[in-house]
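Presented as structure tokens, the chain that follows is alone, the form predicted alone.
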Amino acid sequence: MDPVGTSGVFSLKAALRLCERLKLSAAQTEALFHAMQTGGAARRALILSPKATAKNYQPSFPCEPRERFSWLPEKVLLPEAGVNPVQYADYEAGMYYVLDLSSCWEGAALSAVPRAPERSLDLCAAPGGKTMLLAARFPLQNHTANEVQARRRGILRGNLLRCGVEHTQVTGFRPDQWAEQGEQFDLLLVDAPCSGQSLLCKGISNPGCLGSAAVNGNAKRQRGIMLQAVSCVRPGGHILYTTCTYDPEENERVISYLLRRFSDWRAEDVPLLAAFRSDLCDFPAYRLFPHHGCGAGGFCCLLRRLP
């Protein structure tokens, strides 16, 4: 199997080791390799903004039926293949936010949050997709979109302003600074920095993303973020942990580490995602791969702090 594709050069040996860690079948391994080589797994979705819903907006371009994507909220649409929504004036007018369908899949875990959060924090918010997905599920009441990097924070602020997102402040604190402040939220979104292995399946070069240095370094960072995040959630509140990578070290093992450290946290079932439940752990967590036909792939786990 040729390890060189349109997504750039990647290590065949490292990719095989990843598939072994994921316990993929031969057919699943072949499908993941094909996606990495061709880089064609990305699938556009768009979230209707508050501006759009206020005007009962309908896009002028054709969209696909949503029947087989039962986990999508009503405010997310699927442009037909070949349609590029960012080329339309309605994009600049802020009628919608564009992202990969796999990110919408991750956001579907919010369907298991029983009520709209009164206070919510998107801890790693740029460029804004997870905040937009939260707004597609619940009315934002007192929301904070946080991004440490100044340049990315500017992009985040621009996207939220363009889309007319209200009741939201943009901040730039580190996770440890949030923990030190002692504030507590009903819901935290942690779209954790990761090795980004799914970028290969979008046709984006990402050298070293399959190597142990990138994976282990990111896993250490993710554990550190989550150790701070747990103190920012009130009893009965939730954390949605998501990544756009495949390696168990950055996904199931981060959650397992957290659950071992804190006895007052549990992973929650997400009935809408039952078909995607991971078999790499004994708690509810969910995986998406390119062969599912819902974008480049990702991981999500909804956590709840016991009352």
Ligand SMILES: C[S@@+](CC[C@H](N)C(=O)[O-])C[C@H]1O[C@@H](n2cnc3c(N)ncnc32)[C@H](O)[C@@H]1O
Contents of the next structure:
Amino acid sequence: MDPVGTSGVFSLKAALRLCERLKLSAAQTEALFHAMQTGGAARRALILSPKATAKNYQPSFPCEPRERFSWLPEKVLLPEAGVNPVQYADYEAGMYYVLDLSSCWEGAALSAVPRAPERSLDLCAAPGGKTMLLAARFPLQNHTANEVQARRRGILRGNLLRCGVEHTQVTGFRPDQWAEQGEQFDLLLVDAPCSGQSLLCKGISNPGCLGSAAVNGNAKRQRGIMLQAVSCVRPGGHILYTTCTYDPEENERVISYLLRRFSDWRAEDVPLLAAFRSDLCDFPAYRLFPHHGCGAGGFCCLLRRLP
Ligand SMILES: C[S@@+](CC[C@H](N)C(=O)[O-])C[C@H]1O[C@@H](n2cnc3c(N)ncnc32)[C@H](O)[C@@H]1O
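Now that the form predicted alone has been shown, please provide the structure of the form predicted together with this ligand.
Shown next: the complete complex, the earlier chain at its head.
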């Protein structure tokens, strides 16, 4: 039987297999199914832009107390339910960038990067959320926001311009083209293209995202991207790997593949995210599910190359 929710039809069998692979309890399985069927797990957040910080700007609409989420990155605010920040003139004026709270949760892993990178690269950057989170964590010094798809690159450029993100160039190279240029970055953001299973929990149709073809195809591409990404990082530098999908094949297994191949790389602890540690691997990696109440969910792992 295929349950029909706001996000369209998805395969009950495939969803059950996923929950088994994730080793979810009966209650967690039920919660994930409920989120997939109702599509109501999205949770809007906003990141104050460099423009806003320069003006000491605070939004005129009501926001929730930040203290509810101990891991919430600085400069991230949670508009109260019913507020749509995109409708305010301050959005067009570039005071903030709007995204799902789970992306901010992933960005919280940057709290474990000890110092501002001299050179950073957001390898899969459009529409710009992770670059905005990096700009909220550190003043950017020499940042590259890279996006392979031309149309998405235009959107990225527009968002960064609107928000006044400085010291940043926008490029469109493939990961292998970056790798050819050698070890030049202290920090890479790899927000990898993925099967996007969490879209179902936001009420967005994503046919086939639970199937093995989508998952294995994406996992292969993610391993490929990460094999190139490691060649771009200086000794002592970091990669933040993130996805908005649940399948272990695209998450923990991509990281363990990498750690097996490269003895000079380690997965780092992120103390702020300790409560979200994945129990599907023996290295530190972190998972968010809709039942945590912080958006549609995702995965993050901070990797460090030994000095
Ligand atoms: C999850 S999205 C990035 C979202 C973005 N980081 C943000 O926070 O707004 C993944 C991006 O990777 C790009 N992409 C697709 N295939 C790629 C590949 N083989 N190598 C690098 N990037 C790719 C997609 O065009 C897409 O923009």
